[in-house]
Structure formats: structure tokens, C-alpha cells
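Okay, so here's just one chain, in C-alpha cells, the form predicted on its own.
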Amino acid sequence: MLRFVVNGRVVETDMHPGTILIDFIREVLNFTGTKEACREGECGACTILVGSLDANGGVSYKSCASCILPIGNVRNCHIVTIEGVNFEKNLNAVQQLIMDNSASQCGFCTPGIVLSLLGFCLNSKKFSYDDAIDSLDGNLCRCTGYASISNAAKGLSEVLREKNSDIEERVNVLVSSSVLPEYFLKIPEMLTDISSVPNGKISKDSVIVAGGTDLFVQKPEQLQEAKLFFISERKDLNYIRQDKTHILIGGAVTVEEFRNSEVVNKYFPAMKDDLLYHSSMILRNRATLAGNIVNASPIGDMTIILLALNALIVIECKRGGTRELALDKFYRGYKKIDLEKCEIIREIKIPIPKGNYYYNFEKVSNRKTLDIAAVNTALLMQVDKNGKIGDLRISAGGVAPVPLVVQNLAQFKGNVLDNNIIRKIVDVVTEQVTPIDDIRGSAKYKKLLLKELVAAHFKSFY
């Protein structure tokens, strides 16, 4: 038996935990204001919001994309719709914003831009505008040019300015400033009393799903009759740190938290703008590292960077031992992984830099941002006062069989970085590449664009 809370009332429901959210909303609770368009998590009409108890005894909430999200991945949460912010007689502050500047127009994407708006007023430090429309990234409108839509996000982020920004008085101050309904108050206590174990551990007959984000599009229907066993009730995996050597990630953090990771950003500031180009909002708040890691894509955004910062994985056994691997040695062949059943990642292990480092990550798509790379690369590398180079790895999706971690640079250690190095570093990139030709390219195509990416991640040394 599954319980969570919708809109501020428990359910109880046995139906199969692989059950698609959207689907368990509409059909069976009626709340039909969510909407469905893509199935795929890339238009935002389905968003929801997503709040689970925070270890300060809080509820935390992340906007989310119910049309690939099981109802087995929200035990214990409260999942809120549409239906579940409108107040008795008149607007939410954010339906108001909407209204007063045209910022709907058919109305099928307003339910979903609505709740994203409020996911950003739940999470923003700052209530900055940037915020707000970083919070919309996942969102589609076909009506309105958008230009409304900023409009809206603008204003909202100027009145919100005024108020407290404290994390932990968040949704105090959203109630009374008439941005969500009064029962969020009594929300944590609700999580609370309805708070269970979850059941079962993982078998052999188990399919492990982490975010689902990927997993959900491919195969829906194989998996709402299969035994699902959910990274998510994996508490103890939800954790960012870091000791002398390296930054901890445990297997159930998602992207949006690594995004967001002081720690990270402390090392890799460009992070928290490199990930705004792996997707959208809505799927960063559910996508995790380890299940990228897993997908075992060859040209998955998170992997390619993980791959450059040289990352180890700690893989637990199905007996409680572990094992580590360096992420490099994890790829067999393409969708092949040295993964055994009942196998997870526990935790990935990033190096701590040292000295004078620098990583960068390039990408190109056939849309500028949020879509899949036609090739992307990321780099980091050591360079002293004088210029010469210390350690170098380039890693390359989408022109071999698997997530590619480029060898022989280590010839180049030592040598003073200038155009005549830059280039040499280009020809033995590209030679070591076997792109074919797909639905993102030619061959040919793919491998100037690696030659075109890797020249572009020295440009800040010229």
C-alpha cells in the first residue's frame, strides 16, 4: 500500500508503484487541470509540485514532470496540482501575475507554468529574476512569444524581494503573502503521521530506478507490471560532501542538487551554468548522477563531465560489501556496464583539484539548450605559473560506442600551452574518435564539431 498526500489530503492507493503519476491525477483523483501533451518530460504542461520531509522537520518541495514519474517514486510526499493552490474566492499571488500581464492565452501550458513559478518561490535564495525564469526552463507555450511569461516572472520575483528570503520561514511567508493556501502549514505534520518504511529490498528479479527520467519514456508499460525497487527511498544516499581528497556524492543525489552544491560550486563555479544545459528544470529535480551513469548514454552530459573530473564509483554489492571503480573502467560496450544485479552506485567520488586548474564543458545540439548532444566534451586540466601543463583529461560523447575518455595526452605534460600544443591536443582527440552517422549528424559532421569543441576549450587562455 502506497500513501502520499495530494493537495493537502491523504491517499491510499494499491495500485502498481510503476503507475504514471499524471495518470493516477487524472483518471483516478480527477484533478484534470494537470495536463498531458508530450509523455516525455520535455513540455512542462504535466508539471506538479513534489514536497518531502527535510531533515530539519520541514517539507521541501521541487517542480516535476508527472507524466514520467511513478507513483512509487512519491511515497510519503505531498505532490501538489493545480487544484491544490487555488484559493476559495480569489487568485494565488502567481495566477494574479499571470492574468494581469496576458500571460495565457489557450491556457493548456498556464497549469504547469503556474507551478513552476511556485517551485521557483519555494526555492530561490534570493527571489532573483534569473531564478524565476531558470524555473521555467522546462515550460513550453506555443500562444504567447513568452515575452508575457517574463513579464509575470518579473514581477513576481519584485514583489517577493521585499520579503524574508529565510529558507526555513518559506512557506510562512509564502501564506501570508497570499502566494499558497493555508493548509501548507500543516503539511510537515501530515508527512509525518503517514510516514512509513518502505517495503521490500532489492532482488534479482528488481529493476532499480533511480530518477526515471530516461527509463520512463523508453518502456512505461514494461514497467508498471515489473518489480521496481526505488533509489529514492534511499535516504541514506542523498548527501553532498567532501573530505581531504574528494567530493562525496551519494547515489541518490540529483542533478539539480549537485547543480546547486556549495561544495561543488566551490571547486567547479561553471557547474551551475554547464547544467543548466543537460535539461530542463522539471527533470534535473528528479534525474540523479548515478542513474546517468548507469544509462550508460555515449554522449550523456553528466557522464562526459564526471569522466574529465576523473570520477571513482563506489558500487554496493548485493551481500552490504562495496566495491570502487574508476568511472573510465565502467563502460564495457555500448550499453554495457560492469553492473551486476542487485548492484547500485552508492556513492561517486570526484578528486579535489589541485593548484592551478581548470575545467571547462562544451556542447552542441540541435537546439541551443535542454536537448541531446549531437557532441559534447568536457576538460580539466593543470597548468603552473609559468604555463606549462600538468595533468590533462578530455573526455567525448557521441563519437564512440561509449562515454569516451581520450588517452595518449599524457605526452604533453610539460610543454609550455600555446597555439602549436593546442593544436597537437586537437589531432590526437579527433584521431582517437569513431562517430557514425545517426539522426544527429554525418560522421564527418561529428568529428570537425569535437575538433571545432576541443579548440574552444582553451579560449580563454587566448
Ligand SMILES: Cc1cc2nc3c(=O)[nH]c(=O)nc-3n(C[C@H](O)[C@H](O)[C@H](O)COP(=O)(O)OP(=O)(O)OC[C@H]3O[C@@H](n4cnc5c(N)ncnc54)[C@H](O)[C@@H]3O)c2cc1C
Contents of the next structure:
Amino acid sequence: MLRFVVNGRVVETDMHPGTILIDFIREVLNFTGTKEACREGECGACTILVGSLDANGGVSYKSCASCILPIGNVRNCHIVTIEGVNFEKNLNAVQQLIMDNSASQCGFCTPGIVLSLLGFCLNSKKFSYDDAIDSLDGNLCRCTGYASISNAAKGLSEVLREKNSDIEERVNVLVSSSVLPEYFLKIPEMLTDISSVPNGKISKDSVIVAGGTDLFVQKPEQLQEAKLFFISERKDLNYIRQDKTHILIGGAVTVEEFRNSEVVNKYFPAMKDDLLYHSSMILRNRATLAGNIVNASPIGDMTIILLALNALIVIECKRGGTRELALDKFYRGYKKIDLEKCEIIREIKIPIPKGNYYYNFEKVSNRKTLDIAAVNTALLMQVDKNGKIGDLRISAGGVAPVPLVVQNLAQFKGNVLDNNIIRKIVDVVTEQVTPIDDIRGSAKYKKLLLKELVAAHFKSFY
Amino acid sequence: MKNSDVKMHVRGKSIFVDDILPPEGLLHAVLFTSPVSKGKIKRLDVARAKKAEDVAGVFTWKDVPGKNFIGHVVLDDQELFAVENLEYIGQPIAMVVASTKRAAVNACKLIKLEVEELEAVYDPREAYKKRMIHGKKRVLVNGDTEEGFKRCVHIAEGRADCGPQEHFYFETQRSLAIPMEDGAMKVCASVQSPGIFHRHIAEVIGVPMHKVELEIRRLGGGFGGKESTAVWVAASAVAAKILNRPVKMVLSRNEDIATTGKRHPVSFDYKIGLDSKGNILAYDVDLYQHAGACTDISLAVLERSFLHATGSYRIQSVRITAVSCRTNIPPNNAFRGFGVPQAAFGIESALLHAAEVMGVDVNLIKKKNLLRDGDSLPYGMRPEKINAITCWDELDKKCNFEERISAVDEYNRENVDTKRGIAIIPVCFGISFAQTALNQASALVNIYVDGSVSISAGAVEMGQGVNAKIALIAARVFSISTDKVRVDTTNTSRIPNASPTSASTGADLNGMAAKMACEEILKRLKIFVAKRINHDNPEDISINDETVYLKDIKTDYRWEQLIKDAHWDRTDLSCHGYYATPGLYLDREINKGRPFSYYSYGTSVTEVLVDCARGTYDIESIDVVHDVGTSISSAIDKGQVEGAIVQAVGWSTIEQIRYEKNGKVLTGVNAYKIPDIKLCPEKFNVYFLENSSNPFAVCNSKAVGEPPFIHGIGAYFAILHALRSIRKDKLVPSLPLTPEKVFMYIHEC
Ligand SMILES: Cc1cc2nc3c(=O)[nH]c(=O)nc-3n(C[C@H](O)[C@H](O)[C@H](O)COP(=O)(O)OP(=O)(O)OC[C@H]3O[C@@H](n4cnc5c(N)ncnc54)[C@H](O)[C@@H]3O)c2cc1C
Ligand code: FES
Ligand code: FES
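Can I have the other form now, the form predicted together with this ligand, not the form predicted on its own?
Once more the chain from above appears, this time first in line as the rest of the complex follows.
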């Protein structure tokens, strides 16, 4: 039995936990305001909010694509559809701004846009315009051309900027500012009341589901019949902290949490912007680092970054206990990984770089945002006081059957970085790649592009 | 005045086809389609699918109660279900109907098909060589090009190609068919052509049209993609008819991308000649339209490309040929602009080439040759008031072209890593269906005894705001609040034989019909009031702000009371208005005539920044002056301009369809990328041409749905401008200019 709150009402169901949330919302609950326009997480028409109890007894809300979200993943959560943000008579502030700016034409994308903007209202630290636009990076619209939507977003950030931006007070502030209906205040209590302890145990034939953003695009039908184990039930895996030598990331951490983590940004300030090129807000809010790693796509952005950072993974073994291995040892061939059934990635460890170091990430895709790369690459380089190269790691995606870590870079240790050396490094990289023609581009393109992107790494520092 | 639907959209309360409460006993239909681009069916075995769980029926052409044809113009040109010949991947062969969609999808997998595969053709030029064409090749000659070229100092000759575009309307193709009493059928569907689809439904289920009611509330986007191909609507009606149960068919996004028609790619061979001063003396162009397996609406699209081949320019002599090539891909169909964007791309490509040959800035040639008052077009029409140069000058005043072009050139001289590009694009777009017969519309206006007004028209609301415009026109005629006016669904029982809502004419035609009906009722009301107060001249009566005036003096007689009394006095409060655009004709033998009622003009300037190392680019700014006449709703018109332009930016840049060798579409929704909010230009300024008026359309407005689309090709030409500043030793890449093409242009030897 699964229980959650949909809008203002407790809902219980015995349906298979792999049932897709949008089907449940539209077909079982008859809330038809949530639209489906792609069923692959690509368009945002199906955006809803998912709120879950946080450690302080409040509820934290994230915008998510409901078309690839299994209901098992929202146990004990507050699901907010467009019907759940309507006031009886008037429009809420977001709706009113969309109306005032004519930011809706056919209207099919509109409920999703309203909810993504509400996600912005609930999460943005300072209500900046940039945050508002970032919150919409997964919401396509074929009609408006976006100018009017940007204007609505601008209006919203201006209206909110005058309000108290304290995150703890956020729901109260939004309720008193006619952004959210009043019943939101009662949700923490409702969620506490319905909270049940999940009894899911992992077994040989369970499929491990984290965000589901790969799984529920790849085989949604099968999963609606399979035995599922939800990583979201492992509350103990949701942390980012550091010890003396590593940044430690729990196996349930999402890309968006990682992107906004203070610890991460302390050592890698560029990460916050880099990861805006990873999928979109409504996916990053669910997609996990571990899922990206295990999915083993040769082009996974998170994986490529983690490889350059020389990350380690801690795996929970079948019979208890853990084992730890370097991420680059994890990949054994196209989609072949060192992970047995029932094993879980429990933690990802990023060594804290020492001394003077540079990190950079490059990605080129057909559409700049919300698109899979043709080629991506990351670099981490230590440079000593005299400008000599220390440790150098470069990873590259889209150019080999596995996410690639470039070998033979140790030879450059001790050299002063100049154009000549850069050229040699580029050559060493390109010798090791074997791209193929596919929908992301021709082999020739990818090879030439990688060359430029590796050179671009070095340009980004000087 | 804004789009009246928006208030429901933002609350998630608007009802689209798939949101209609499922009727009792609803079944779901799924198509089984051709896996090959060309072949013959050798054996088709549906027995196992029929027996599968939850399946209500599996149907093929043999089961169709009426005709098995749904050709748009030529009826027998397209079979609903393939009988023997397969002409494209995705062509319907059979249909499975089951109690859930999943059961239907699963049962589809049990159908056994054996085909003899034949050699398919995917290249329009190759098809042309093999004489695989639709209709006839069109030829238009105006003046003597041979003579013209002799007088030219500069001649550019070459080839240009533009690619397809997926509509990506947010709401995919869908339909719900519900059997009614006495063999009748009600169909709720997401389609743009009430009249034609109404006929198709009646034909395939084999009943007279009066037994079919097609109801259209709104579309989640259309853009032309729901104008002609009737497969999904017809199929669901067939299933409902046979099973006597309600049947719904909803395409998944990937089915929609893989099997529906696209914008027509066109390949051009051009030769253009200019004199030493830069006047275009001759233009000779051959258009090869990539039409796909059936005629569908391709010949109409071809005609529009053909008639617009000279773009916004005056050209002394032209020779234009155009041919629709039959290839083995899903039949391409209408898409916003209807062949005009392709034609504009052709002439702009030729001009760019000519400018390079001459060694001058292309914009000088453009301006010099822009259409001016008194000019006529190759098909002999002389437009009344040509605003091409007015729009150009007005934008120039706002943006200062010369300054911006030299700033770009300067930037490019000083920078190696990034390059800027700029393009100015003029627009001249003929309004009216080139098919004269389609230029008619009707509207039904009802006033109820409580004073509320209901309007039904042939126009279909798909986000373009036609309903809001019609409501506004009616409210103006009666001088009542728009809250009193509701535009009802488009329904074939209320409005018969309606033309498609397309060619940007929706508001022009239907708005005019509604206006005429309202005016007729207003006349009746005035007569009634005059009689009631014993005043002999009804013309002294007027209504202002819901109050009756006599000789401009306010009375205390209010709208509600007036309507109640008028009805009691037996005044007819319902009226059917009918409008047909006057003065249109086109002689297709000689290709001369007056096919368009008027023209829509505009000019835009697009600026881009190209990142040379990565091959990526940003659209930095787009400024536009567009001629919308006297706008009925500037909020709606602005949205149309912005939306059309960004859609065209997508076509010009990242929207790319890749096919497998066997013709299968490879780019599903995870790879077919339409513009997102971050691709949209940071600076985007849309201005309407000031003091523009238009006696040829309702309330002096101008149609706005399609013409601004042309501006968006500025993205292609601006990127190209940046690329040509890097090197000129290569052929110009085709449209769309994807980052891959940009990169390869710069980096490949
Ligand atoms: C529209 C769209 C856009 C995308 N864009 C990008 C992009 O730009 N860049 C990119 O890199 N990816 C992208 N992705 C892919 C996807 O979002 C990422 O790979 C994501 O990180 C996967 O994480 P998840 O938690 O959703 O994985 P899931 O789908 O839940 O799982 C993926 C795999 O990992 C396994 N798994 C998950 N967690 C664990 C664990 N803790 N231990 C062991 N096994 C586990 C699962 O069993 C499954 O095999 C996109 C996906 C979509 C749908
Ligand atoms: S339907 Fe497109 S993202 Fe969910
Ligand atoms: S309004 Fe139609 S898709 Fe956005």
C-alpha cells in the first residue's frame, strides 16, 4: 500500500509502484490539467511538484517530470498538480503573470510552466531572474517563442524580490503573498500522519530505481511489472559532506543537490554552471549521480566530470560490508560494469584537490541545453608554483564505448604548460579515441571536436 | 484584449481531446504500420492479435465500411489502410482496438506481415529523374530571362537546399469517435480542417455527411500539421463504426514524429543576374520539392513556393519551375508559411551568392531591389500599397543597419575565437488561399434572451487567438463587454463545409463572417427599437456600452432588457454570416491572376555570435518591424510574431531529422530538438509598422500567423555571414545550420 497526498487529499493505492505518476494523476484521479507531450522527460508539459518532509519538519518541494516518475518514488510525499495550486476565484501570482504577459497560446505547455515557476518560487535563494529562467530549462513551448514567458518570469522575480527570502519561512511567505493556496500550511502535518516505513527489501530480481530518469525512458512497460527497489527509501544515503581528504556524496544525492552543494562549490565553483548543461531542472531534481554512473552511458555528463575528478565509489555488497573502487575501474566495456545484482552504490568520494589546481568541463550538443552531448570532456590539473604540470586527468565522452579516461598523461608531469605541450596533450588524447557515426554526429566531427575541446580546457585558464 | 482561453490554460482547466471524460465503454486504437519504405504486402496475418487479451477487434482495408481513401485533394491518392502497395515507413496497414492502449500496443506485436521489399527513393532529384512526381511541373515565365542574362554584368549560379521540419505541436494527433443513434457518429478531434475532415469521416464510414458531427474545441498547437492528413481521425471513426463503441486514438510523440508529414524540404538550382548597379535583371530557378509518398497537400504548398519565388524583390525577368517529387517518406504537408519560407530561403541564398560575386554587402542589393509601389509580381498582380521599403526604413531608423553591419565587420576583424554575423530579412507574403474556392467562411451568431452572445465559426482555435479576435469583433459591433460573448466550439453541425483554418486567414475570413452576422442582428435590433419608441429612422438608434442611444443621447434602455423585449416582439436574434473574399482568381494555364487579396510585409535584423572552436552559436538579438495592419489585439499579434520567428529559428538552426539508410526516422523526441527558453534571443524587439491600414481585411487588420515566420531564416543567414567571414573557399552549407555543420565548415579542410 502506497500513501501520499495529492493536492489537499490523502490518496492510498495498491497499484504497482512502477505505475507512472502521470497515468495515475490523469486516469485514476482524473486530474487532466497535467499534460503529456513526450513521455520521455523532454518537454516539461507533465511537470508537477513533489514535496517531501525534511529534517526540520518542513516540506521541501521540487519540480519533476511526472511522465517518467513511478509512484513508488513518491511514497509519503506531497504531489502538487496544477489543480492543487488554483485559488477558488482569482489566479495565483504566477498564473496572473502568465496571463498578463500573454505567455500562453495553445496552453498545452502552460500548466507545466506554472509548476516549474512555482518550483522557482519555492527554491530560489534570492528570487533572481536567472534562477527563474533556469527553473524553466526543461519546459519547452512550441507556440510563444518564450519572450512572453521570460517576461512573466522577470515579473515574478521582481515581485518576489521584495519578500522575505528565508527558505525556512518560504511556504508561509508564498501563502501570504497569494502564490500558494493556504492548505499548503497543513501539509507537513498531513505528511507526518501518513508516513509509513517502507518495507522494500532488495532481492536478486529487484531493479534498483533511483531517479528513474534513465530507467523509465528505457523500459517503462517492463518496470510496471517488475520488482522495484527505490533508492529514495534509503534516507541514509542523502548527504553531501567532507572529511579531511574527500568530498563524500551519498548514493541517493541528485544532480541538482550536488550542483547547489556548498561543499562542492567550495572546491569546484564552476560546477554550478557546468551542471546547467546536464538535462533540465525537472530531471536534475530526480536524477542521481549514482544512476548516471550505473547507466554507463559513454556520454554521461556527471560520469565524465567524476572521472576527471578521480572519484571513487563505495559499493554495498550483497552480503553486507562494502567495497571501494576507483570509478575508472568500474567500466569494463560498452555498458558493462563492475556491479553485481543487489549491489548498491552507497557513496561517491571525490578527492579534495591539493595545491593549485584547475578544473574545467566542456560539452557540445546540438541544442546547448537539455540535450545529450556530441562530445563532452573534463579536466583536472595540478600546477605547481613554477607553472609546471603536476597530476593531469582528462576524461572524454562520446568518443569510445565507455566513458573514457585518457591514459599516458603522466609524461607531461613537470613540463611547463605552453602551446607546444598543449598540442602534444591534444594529440595524446585524440590518439586514444574511436568515435562512431550516430544521431549525435559523425565520427569525424566528434574526433575533431574533441581536439578543440581539449585545447579549450587550457584556454579556459588563461 | 488577450486570448480568452489563457485563464483556463493557466488553471489547467482547458479541455483538450484527451481530457474529455472517457465515455462508457471506451476503447483504444493503435495502428500497425509499414516497416518498409517501399514494398508489397505478401501476407498479413492478424489472427493471433485478434485473440489477444482485451482486444476488441483488428481491422484492415477489408473492414472499412465506406471508401478506403483519404486523399486530401485527389481522393484515391491515399489509402486509409494499405491494400497491397507500401510506400513509406509508418503507412497504416491495420488497426488494433482494445480496452486499454497497452493491450492494443502489445497485440500489434502479434501481427504477422510478410513483405517483398522494393527499392525506395529518398532523394527528390532522383525521383524527378525517374519521373516520380505529383501533379504537373509548373512553369512561370515573366519577361525574357535569356535576354536579361545577356545584359547582366554579375551572374551567380548554384544550388541551395533547405531541410524538413517536424511540427512538434504539443498535442499529438488524436481523435475520439463516439457512435450516436441511427448510425450517426460524433467525432472530437484535434484537426484544423473541419469541412474536409468531416467529409473524410463520412466517406470512410459510408454514411452521408449529415450523419457525422465533427466537434473541435481547441488544438494544442497545429501549425499546419493537422490540416490535411486524415489518417487518425478516419481510423478511429472506422473502429467506432464497426464496433459500435467509442474509440480513441492518441499518437505517442515518437509515433507522431516518425509517421506524420513534415515541412517540405526544397532543393533549388538558381541562376541570378545583376547589372553593374546591382539591379536584378534576371532570375532563373528550379524548385524540387520533396513531397513524400502521397500528394496530400503538396501541390498547394508547391504553388505557394512557386508564386513567392521572388520573395520581396522586383526582378525584371524570371523563369520559375517547380515540381513536386514523389519519394518514399511519409507525405509531407502544410507547415506555417506553406512553402513561402522555402522560397524566401531560395532567393536569399541566390542573392547572397550574387553579392559575393559582386563583392558588395548583400544588404545593399536587397534594399536596392525591394518591391516598391507600382511594381508587379511575376504572376501579374500589382499589389496596392507595398510596405516592403517602409518596413525596411522604419527598422533601419530604429537599428541603424549601417552602423550595426560595420560593428559586426569590425568585431570580426579583431576577433579570432568568436565571430559575429548579421542578416537583414525582408518579408512579402500573399494573404488568401491560392486556391480561390477556399476563401469563404461562415459564422453563426446567437443572442440568447439573457443577453449573452454565442458565436460559432468555421475557424479552429489552436492558440493563435482567433476566438478572442472574433469575440472582440462581435463585442465591438454590439458595443457590449467581451464577457458577454462566448465563441463556441467549431462544429460541423453548426458551421458546414468550413475551410481549413490556415493560410493565416482564420481571423480574416471568419472574423468578417461573424462581423456581418452581428451587423445584421444589430440592424434588426435598431428596427425593433425604432418601432417600439415610434421613431421613424432606425439609423438614429445606436448601442453604446450596452446602452441604447437615440441620436447620440443616452437612454436608460440597457442591453439585457433590449434583448428580452426584442425576442418577445419576435425579432430573430440568430444570424448566419457568410463572407467570400472578392476579386480573387488564378489562371493555372498561364499562371497569371490575382491569387491574393493583399500582402503582409516586414523586415528583421538578426545578430548571432559564433564560437569558432566549438562550432556553437548564440542568437544574440532579433529586431523586427512587422506590418499587421491595424491590430485587433496587439498582445495576440505580438505573440504570433515572436512564436513564428522562434519556430523558424529552430528550422534554420537545430531542428534536424536524421534517417536510417532504410528511410526510418532516427531522431525521436530525444534527438529532435526544438528551441528552448535558453536558445531564445536575449534581445528580442518586435515593433508593428505604424499607421498601417488594410482595406482588404476585417477591421483594417492584417493576417499574422505565418508571414513573420520568414524573419527567422535570418538566423541561418546571420550564422552564414559569420562563417563566410572566416573562409569562403567552401560551398555554403544547407539549412539547417546545426552546430555540427558550423563546426565542420570551420574545421574540416
Ligand atoms: C530528457 C533527458 C535528458 C537527459 N539529459 C542528460 C544529460 O544532459 N546528461 C546526462 O549525463 N544524462 C542525461 N540524462 C540521463 C539521466 O538523467 C542521467 O543518467 C541520470 O543521472 C540517471 O540517474 P537516475 O537516478 O535517474 O537513474 P535511474 O534511471 O534511476 O537508474 C539508472 C541505472 O542506475 C541504477 N542505479 C541507480 N542508482 C543506483 C545505486 N545507488 N546503486 C546501484 N545502481 C543504481 C539503476 O538500476 C539503473 O540501472 C537525461 C535523461 C533524460 C530523460
Ligand atoms: S510529457 Fe514531456 S516531460 Fe513529461
Ligand atoms: S502555448 Fe502551445 S506549446 Fe506553449
